[in-house]
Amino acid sequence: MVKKVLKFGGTSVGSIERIQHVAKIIKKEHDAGNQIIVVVSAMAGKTNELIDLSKNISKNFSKREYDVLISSGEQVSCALLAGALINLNLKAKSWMNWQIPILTEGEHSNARIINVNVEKINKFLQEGIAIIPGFQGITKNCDITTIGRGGSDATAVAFAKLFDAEKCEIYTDVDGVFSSDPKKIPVAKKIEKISYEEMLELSSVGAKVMQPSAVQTAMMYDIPLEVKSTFTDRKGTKIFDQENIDYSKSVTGVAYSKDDAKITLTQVEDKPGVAANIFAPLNDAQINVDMVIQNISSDQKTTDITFTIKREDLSKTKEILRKNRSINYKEITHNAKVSKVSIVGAGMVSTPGVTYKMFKALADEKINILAISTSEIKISVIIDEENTLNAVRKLHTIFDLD
C-alpha cells in the first residue's frame, strides 16, 4: 500500500462539477489500494473575494482576523470535497487545521508549518480518505494563521514529508511545468522532468505553477513531486534531484513577473554600514528586497543604490525610507511600471556566452535593461513593463525553446 499526497488548486475545485470530477480522480487512486491525503485550495476566486471584503471594512484590517477570514475558503472546499467522496460511497473526512492540529510559527499571513500531529490522521487512513485545508495552521496560542499565497503547495509538501508519503502530486489547470507561460506564449512546451534547483529558480522569478517554499522543502527532504492536470490524463512534469538536471540545454525556461517596483536612492553617503542601515527597517517590516545595484561615484564619497521590491510594498517602503534618520541621500525615485524577466537553466554552468546572447536579443528588440541579477543557473533583468511579452517571446525563441 502506497501513501500519496494529492493537492488540488483553486481552478481544480472551482465549481461543484469540478469538485465532483476531482472526487472521481481520488476514488481511482483509492481503489488502486493507496492511502490518500488530499490537500485543497479555496475555490478559484474565493480568496480574492474574501480579501476584498476585508478591504471594504478597513484598509488596516486586523491581521489576526484577516487570517481567520481568508482561511475559511479552504474549509469550504474541504467540506464539499469530503461530501462528494461520501456520495461516491467512500469513507472520507475533512479536517480543520485546529483539529489535526497543523502547528505554525511566525507572523500572520506569513507563517510557516513547524509540525503536524500525524497520529489521528494515520489511524483514519487505515479506512478512509483525509481531506486537509491548505494554506493555513494554528499557533501554540490557538490563533489561526495563513502561510502566504500559494501556500497550499507548502502544506502538501509538508504533509508528504511528515507522513512519509512516497509521492506528492500537484494537480492544476495545465499539463505540467512549461518552458514559459502557455497562456501567453502559445509555443511554450511542457518540460518532462526538471531538477529541484531549476524549479525553485523558475517559481521564485514568476512561474506560478508552484510556490517556491514548497519546492525548497521538497528539495531539502528529497520528496518526489509531479505537476499534472486535473482535466486530462496526460503525464505531467516530474521534479527530482540533481541527477535529473539536463545539461544539454543552456536554458530550460523563461519566466516573468509584473508585480515588481524599482526604487533608487541617489547620492547616498558612502560609508561602512550604509546598506545595512537602509535595509534593516525594511527587513523589520517584512518587505522582501530582490535585486540590489550600487553605483559608486568617481570621488567615492557618494553612491546610488537601486533595489526592487514587490509593487504592493512600494508606498510602505517609501514611507519607511523617508522616516529613516540613519541614512543621508539626495532623493528617492521610483518606477512602478517595470517587470522582471528571467531565464533559468542548469546548462548555463557549462555553456559560455549565455549572458551575451540574452542581452544581445533584448538589444535587437530595443529593450532597455534597468537592472540585472544573476546566479549560477539564472539571469534576471528588470525592464519596462510594456516590453514584457516581447522580451519573453524573443528569449524563448533565441534559446530554442519554441
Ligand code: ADP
Contents of the next structure:
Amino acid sequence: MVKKVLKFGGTSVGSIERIQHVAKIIKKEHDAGNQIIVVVSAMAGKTNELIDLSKNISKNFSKREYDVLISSGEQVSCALLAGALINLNLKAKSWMNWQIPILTEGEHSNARIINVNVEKINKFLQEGIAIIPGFQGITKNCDITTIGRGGSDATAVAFAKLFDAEKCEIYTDVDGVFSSDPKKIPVAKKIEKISYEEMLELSSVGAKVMQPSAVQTAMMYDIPLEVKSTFTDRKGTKIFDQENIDYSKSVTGVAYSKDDAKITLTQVEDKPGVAANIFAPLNDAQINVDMVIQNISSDQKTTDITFTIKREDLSKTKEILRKNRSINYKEITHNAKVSKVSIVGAGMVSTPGVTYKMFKALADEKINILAISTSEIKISVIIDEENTLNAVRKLHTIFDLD
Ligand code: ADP
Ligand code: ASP
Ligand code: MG
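Let me have the form predicted in complex with the named molecule next, following on from the form predicted alone.
Below is the whole assembly, all chains and molecules, this chain first.
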C-alpha cells in the first residue's frame, strides 16, 4: 500500500464533467490499494471571480475578509468532488481548513502552512479518501488565511511531507513541465525530469505550472514530485534531487512574466547611504525590489537609480518615494509595460558564452534590454512588454529547445 497526495488544479475541476473525470482517476488509484489524500483548487476562474467581487465593494477591502472570501472557492470544489466519489460508491469526505486544522503563520494572502493535525485524517485514510482544500489554513487565532496564488501546489507538498506520503502528483491541464509555456510556445518540449533547483528558478520567473514555494518545500525535504495531465495518460515530468544532471544543453527552459514594473530616480545624490535610504521604507512596506541598476556617476555628484518591482506595487512604491524626505533626486519616472524574460539551466554553469548568446539574440531581434539580473543557473532581462513572445521564441530556438 502506498500513501499518495494527488493535487488537482482549477482547470482539472473546472466543470461537473471534469470533476466526474477526476473522480474516476482517484477511484483507479484507490482501487489499486493506495491511501489517497486529494488536494483541490477552486474551479477554474472562481478565485478571480471572488477577487473581483471584493473590488466591487472596496479597493481597500478588509484583508481578513478577503481571505475568508477567496478561500471559499475550494470549499465548493471539495464538496463536489467528495460527492462525485461517494456517487461512485467510495467512502470519501471533505475537510475544511478549520476542521483539520491546517495551521498557518504570516500575513493574510501570503501565509504559509506550519502544521497540520494528521490524526483525524490518518485514521480516516484506513477506510476512505480525504479531500482537502488547497491554498489555505487558519492561524492560531482561528483567522482564515490564504497562502498566495497558485498555493494549492504548496498545500499538496506540505501534506506530502506531514503525512509521510510516498508520492505527490500534481495533476494539471498540460502534460508536464515544458521547455516553455506550451500554450504560448507550441514548439516547446516536455521535460522528462528536472532538478528542484531548475524548477524553482523557472517557477520563480513565471512558469506557473508549479508554485515556487511548493518547489522550495519539496527541495528542502526531498519530496519527489510528478507533474502530469488530468486529461491524457502520457507520462509527466519528474521533479527531484537530480544528481546526474544532463549538461548537454546549457539552457533547460525559457520563462516570462508580465507582472513587473520599472522605476527610475534621476539625479540622485551620489553618496554613501543613499541606496539604503531609498530602499528601507520600501522594505518596511514589504515591497519586493527585484533588480537594481545604478549608473556610474559622470559628475561624481549625482546618479540615476533604476529598479524593478511587482506591477501591483507601482502606485504604492511611487507614493512612498514621494514621501521620502531622506532622499534628493530630480524626478521619478516609471514604465509599467515591461516584462521579464529568463533563461534557466543548470548546464549554463559549465558552458561559457551563454550570456553573450542571449544578448546577441535579443540584439538581432532589435529588442532593447532595460535591466539584467543573473544567478548561477538563470539570466533574466527586462524588456518592453510588446517584445515578450518574440524574445521567448527566439531564445527557445537559439538555445536548441524547439
Ligand atoms: P493548475 O490550475 O492546474 O494549477 P496552472 O494554470 O496554475 O494550473 O499551471 C498550468 C499552466 O502553466 C499551463 O496551462 C501552462 O499554460 C502554464 N505554464 C507556464 N510555463 C509552463 C511550462 N514551462 N511548462 C508547462 N506549463 C507551463
Ligand atoms: N484557487 C487558488 C488560485 O486560483 C489556488 C490554486 O489554484 O492553486 O490561486
Ligand atoms: Mg497552479
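Numbering follows the first chain given and starts at 1. Think of the rigid core as the biggest set of C-alphas that the two forms share within 1.5 Å after superposition. Keep in mind that this is a model prediction, so the values were computed, not measured.
Relative to the superposed core, residue 271 shifts its CA atom by 2 Å or more between the two forms.
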